[in-house]
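Let's start with one chain on its own, the form predicted on its own, as structure tokens.
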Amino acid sequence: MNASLPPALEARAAVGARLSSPSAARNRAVIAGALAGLLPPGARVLEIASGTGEHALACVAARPDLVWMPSDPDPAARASIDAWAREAGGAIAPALNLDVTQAGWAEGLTAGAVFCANMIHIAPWTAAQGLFAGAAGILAPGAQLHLYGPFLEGAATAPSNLDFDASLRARHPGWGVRALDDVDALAAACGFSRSARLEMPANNRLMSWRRSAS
């Protein structure tokens, strides 16, 4: 995500370096529970745009076998991630400085899964493009990329997501709730096919795409 853009849509409480996100407090347990059933045993999980680090801690608490590799382009977020990680007993690696809009961001990285929550709608479309293109080089065939957040799904789109989309576009012309058909097309162009769609609270979804063998 472009580090010049606001890193969050909400105010965050701070205790030292540790930041607390109201949205993460609401959704971290349900995200961790859903991912727990999708991630392979002992996986190294690369999280993009980790924010405060609260999702990382919840996910390794739900699945102690995981090794979590958080990242964020924002220095304050990385400091918060590392502060929360002290409670994880070494299961969370030091936060990486990754910006998926930058060419070559994924070079030298490997992971058994990639996860990203609430980024592609508050970043330019180039962030989604960079995320899928980079993940294609990181993940082996059969591994999955997981995205959490709102999506536009045609006539089935929740009115609240249409309102959210309008508010995001009014705030920044490059933002907006992404059409699932557009994300599927981007995924296919990068060698992924949709593998899961889980309904989550507040009209969010946990969507998964699997890296193809060819």
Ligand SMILES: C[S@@+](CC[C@H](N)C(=O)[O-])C[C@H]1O[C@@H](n2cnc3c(N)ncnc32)[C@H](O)[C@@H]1O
Given for the second form:
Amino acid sequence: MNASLPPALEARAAVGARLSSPSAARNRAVIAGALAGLLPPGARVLEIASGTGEHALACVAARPDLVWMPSDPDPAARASIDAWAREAGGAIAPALNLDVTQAGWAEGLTAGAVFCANMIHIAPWTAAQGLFAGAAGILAPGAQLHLYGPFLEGAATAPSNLDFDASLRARHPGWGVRALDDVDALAAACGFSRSARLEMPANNRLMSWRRSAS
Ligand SMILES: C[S@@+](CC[C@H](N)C(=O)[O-])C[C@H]1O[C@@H](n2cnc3c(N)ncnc32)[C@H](O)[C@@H]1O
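Now show me the form predicted together with this ligand, since the one above was the form predicted on its own.
Every chain and every other molecule in the complex is listed next, the one we just looked at coming first.
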């Protein structure tokens, strides 16, 4: 892994370049099923922080009409994504090297939807800011940005997510489970409004924001 990137929070098994994430094994089917109902027909989907690439494979298996564009700044992750992608019959493009904290990361990219799982809490807040700002340039009005992961939702926050937040902040002061209110405010500042909130297993959420007409 690139020394400038945070380590994965879990041990990943490796077979050749293919990495396997225990959490992705648990959640890929439910994520793929939920996203299948939200993504437009034939969409080109840009995935940020694809990790092992197992979500990409599950999503195109659930929706063979999609063209999936995975990305990750970690070279080992990109090698894994490309290795898993060989099972997808061309539905998954070669992994892009995208770091959403880098200025101009979204230049030249177009997509019908953007998806990102489990990144904004394991990266500085500038990553969430860069993600929404870049997605605003990529997505046409009406298109959606989808985020999967834990969120703080005031008094309704699950105790396990409060514990997870504390453990993340102990690891790195810039990390932490994000407050949904803060993400909604960031989204609004970038021209998005929330369009979906799906409850997922283990107190995770699939949250969607729609690009407003400019
Ligand atoms: C916990 S892993 C999640 C991977 C996958 N989405 C999943 O849910 O299994 C976090 C991923 O975020 C990526 N990442 C970290 N900082 C990033 C950044 N600034 N821009 C894009 N991706 C980033 C890491 O390389 C890593 O693959």
